[in-house]
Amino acid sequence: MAVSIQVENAVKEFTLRYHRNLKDLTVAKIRGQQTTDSFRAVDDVSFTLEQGDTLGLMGLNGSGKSTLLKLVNGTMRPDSGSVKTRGRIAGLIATGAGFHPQLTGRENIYLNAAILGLSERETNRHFDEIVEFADIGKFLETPVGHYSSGMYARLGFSVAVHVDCDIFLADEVLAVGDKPFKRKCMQKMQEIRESGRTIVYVSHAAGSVRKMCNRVIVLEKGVKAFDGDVDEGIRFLKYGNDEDQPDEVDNLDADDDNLGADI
């Protein structure tokens, strides 16, 4: 089986700046105060996915999931290590990413599709399907700057799932929108998985991860803490973390757990 994604010792570091203007920065330096700090959002992470694998990427907020997804997508580069992918990449890694707020929904379909690598001819061929799936009705001719976050998600996801890709990335795709739309998204992702494409799916929803994925990676503060069986990974996330984070962990089986069982 061909390797689809290969991540080797990937590191991504960010710098925190504590002062926003030159005056505060100067005063802090005179007083000997710390003005910057750095942290690793992704810390020496390695894994390989073969064509057709579906990976659930899990972890608490701030664990580095979205940063790792952006490294795979190519919108960020690792500071050290390497990230290699094979084929066209599509997906939704940020609600409304690639949209211009002053352009209409129709115009943004073409813009976003072009960013994802579709030609105008390909977009024309899929246009009616994209509009039908997004189900934004009369707002198609309205500037997307007036859209709600749910409408952003509808349109962005609809464009992404109609790209003929080899790798599909989805970051909290079920976090926005009503239940019927979430269910439609999951059904579409099932079709993508069954077509043999590689999927990296970021989610806190244990039910949908169980339904979609054949492997789970759990990140803790940028470090790969678990890599293996789906059920074991979910149990690790629930019980292997500090007990001072109960609310978020307890929500793993809420709401979308039932959704996953319905599909």
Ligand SMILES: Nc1ncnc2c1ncn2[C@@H]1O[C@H](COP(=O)(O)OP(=O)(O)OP(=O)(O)O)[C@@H](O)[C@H]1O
Contents of the next structure:
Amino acid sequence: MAVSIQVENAVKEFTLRYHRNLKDLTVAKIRGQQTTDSFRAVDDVSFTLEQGDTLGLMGLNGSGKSTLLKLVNGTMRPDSGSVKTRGRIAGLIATGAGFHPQLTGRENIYLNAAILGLSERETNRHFDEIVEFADIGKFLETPVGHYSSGMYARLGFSVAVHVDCDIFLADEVLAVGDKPFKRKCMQKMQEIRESGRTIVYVSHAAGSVRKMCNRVIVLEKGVKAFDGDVDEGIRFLKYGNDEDQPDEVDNLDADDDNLGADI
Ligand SMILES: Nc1ncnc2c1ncn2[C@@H]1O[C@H](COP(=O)(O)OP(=O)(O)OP(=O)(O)O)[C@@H](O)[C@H]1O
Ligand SMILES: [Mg+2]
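Could the form predicted in complex with the named molecule be shown next, to go alongside the form predicted alone?
Time for the whole complex; same chain goes first.
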């Protein structure tokens, strides 16, 4: 099997600045107060995915999942370490990314598709499917700036899944969709998985990760705290390394397997 994504000792550091204007900054400096602080959002993370692997990336808010995804899709570069990928990358890593609020849904499909690397011919070929999947009706001809967040997500996801790619990245894409749309998205993602593409799926919903993924990585404050089996990863996320955790992970979140509660 070919290696699809190789992340080696990746580090991404951010600097926090505590003062927003020069006056405050000067006063703080004179007083000898700390004015900046840096921390590692992604801290020495390594993993390798083969083509066709489906990884669930989990962890609490702020643990570095989106940042790691941005390193993988090349939006950000690691400060040290390396991130290598093979083939075309598509997906949805932030709702509204690649959309212009003053352009209509129709125009934005072309814009967004171009950003994801589709030629105009390819977009023309997929256009009807994209529109049908997004199912936003007459709003297709209105500026997306007036869309609800669910409609934004529909359009973005719809374009992303119609791009031919080798690696598909999805960051909490289903969070704002309604139940019928979530179901449709899950089906589409299953198709993407079955077609042998590599998937990195960020989600807080255990049930959907269980459906989609064959491996889980849990991040804790930027550090890879768990890497392995899906059920064990979900258990780790809920209970850490606690001794008194229940044996049966399936009983923990029966609700999660119900589509509505879950994805
Ligand atoms: N551009 C940036 N500048 C400074 N700090 C940032 C930047 N981007 C992210 N961070 C910080 O890095 C940390 C990790 O953020 P990230 O968005 O990767 O978390 P996450 O795991 O995706 O969280 P969530 O579950 O809430 O989506 C957070 O503390 C965040 O504030
Ligand atoms: Mg995030």
